[in-house]
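Quick heads-up: it's one chain on its own, the form predicted on its own, in structure tokens.
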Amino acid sequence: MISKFQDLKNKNVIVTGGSGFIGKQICTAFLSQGSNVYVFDLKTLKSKKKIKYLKTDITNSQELENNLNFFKKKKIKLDILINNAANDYVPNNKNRNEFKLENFSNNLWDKDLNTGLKGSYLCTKIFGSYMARNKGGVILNVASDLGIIAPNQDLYSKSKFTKPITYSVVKHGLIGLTKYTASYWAKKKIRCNAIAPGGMFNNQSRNFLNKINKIIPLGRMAKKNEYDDLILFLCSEASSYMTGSVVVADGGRTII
């Protein structure tokens, strides 16, 4: 990728859930601009790329405070926080019943909301406060088109899978967190925006693809790395007058 956002060079970026499918793409996008990337994830990867993995439970405030002390001791100024971590589930025969609303367990509710919402709140609170004391920064929350609309359960009818209620609640909640943070820290020179991306192609079943492509005006899911430039734009000075915005990139799915 050619560097398009020169102001991101040498910026220090935290990516939560950076070892996942979308997270790895986000990390690579920032590396292409010369940024320094720090990943908070329970899963750490071996990589020759210039990524610092900090094994972290983002629902544990003490672990996050320990990470903050790491940055303080090394006198690292944080510039960008990407709240990306969330639980998602691949349809299979084992989970076809447990995700139905009638059967949904309180433990699963707590687990998903802890990761997707509490984790984002804690990272925003702890690292956003640090940025606020150090001349500002950018926070970007990774929501979803399902933070705008409800899931179409008919897409999963063949596998008898149910998209969990927690996914919608978390993604809607991230949009609320975005607007609150943007207003609260505006005078501290912190901009906070969210993206609401549609689903990305990742070798889904032909049956699923045939169904979802019919309800997306552009007729397809997103391609791998197709959100990279949007994320970089929202974290760069190119979007300097944007805060509290929710940018929908879903091939038009939410307009019909």
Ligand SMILES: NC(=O)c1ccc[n+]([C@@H]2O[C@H](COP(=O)([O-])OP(=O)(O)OC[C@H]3O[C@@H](n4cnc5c(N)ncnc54)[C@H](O)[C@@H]3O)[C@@H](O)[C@H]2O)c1
Contents of the next structure:
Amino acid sequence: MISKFQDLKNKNVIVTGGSGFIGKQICTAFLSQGSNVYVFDLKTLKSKKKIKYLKTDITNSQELENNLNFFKKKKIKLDILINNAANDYVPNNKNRNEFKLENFSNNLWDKDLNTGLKGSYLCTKIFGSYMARNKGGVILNVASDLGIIAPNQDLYSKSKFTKPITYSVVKHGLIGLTKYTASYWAKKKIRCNAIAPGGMFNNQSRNFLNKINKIIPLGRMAKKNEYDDLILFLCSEASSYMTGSVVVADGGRTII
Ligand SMILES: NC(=O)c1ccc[n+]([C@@H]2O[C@H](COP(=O)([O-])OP(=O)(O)OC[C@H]3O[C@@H](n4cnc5c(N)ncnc54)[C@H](O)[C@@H]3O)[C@@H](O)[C@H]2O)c1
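Would you mind giving the form predicted together with the named molecule, to go alongside the form predicted on its own above?
Now the full complex is given, and it begins with the chain already shown.
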């Protein structure tokens, strides 16, 4: 693949949740530009040249501090942090009564907010401070179109699924985290932006696809690699005048 964002070559990038569906794709995109990728995830894959998996629970500040010490000891200058990990439940045909607002438990609330918000806040605090003390860097938060609009629960009715309230709260919260961080560290040469991607095609049921395609002006979900260039752009010098932005890439779903 031709390198489109040459300044990303040899940049050191953390991707939280980098072993998941979108995370893997984000890692592939950075590897294609010659970046060095460090994945923080509960699940790890085999580390290879230019990609290292560090088994990490991002809700655990001690584990994050240990990773920071790894960077310091090896004298790795961190350039980019991607806050991507979140609990994103996939609709299936199990009756998820516990996701209904009336039944929602405090435990589930804590679990989802811990991963999606506290984890992103801790990574921002620990690794953003490290970048602020060095020469600056870039933070990118992965929000969602559901950080802009409310979920349409009719999409899930056949699978008896409810999109949990925590998903909306986490994704809206990440946009607040983005704006706060962007303004707080602007003078330290840290830029912080968010993306609000729409749903990605992942062999969802025909019933779900028929419904969701009707409420997306472009008539389809995103393809696997359709966020690559946007993510690389927001992390490269090409977006040097962008900070605190929320870039929506959703096939138009939030405009209607
Ligand atoms: N899939 C989509 O269509 C879509 C659309 C819009 C936004 N998003 C967002 O993109 C991001 C990635 O979604 P995905 O579909 O790849 O989900 P996924 O469930 O496939 O991946 C999430 C990853 O995060 C990891 N993780 C969970 N808790 C963790 C913790 N405490 N510490 C470290 N790692 C942890 C998981 O192990 C997993 O590898 C999420 O923030 C999601 O909300 C996804």
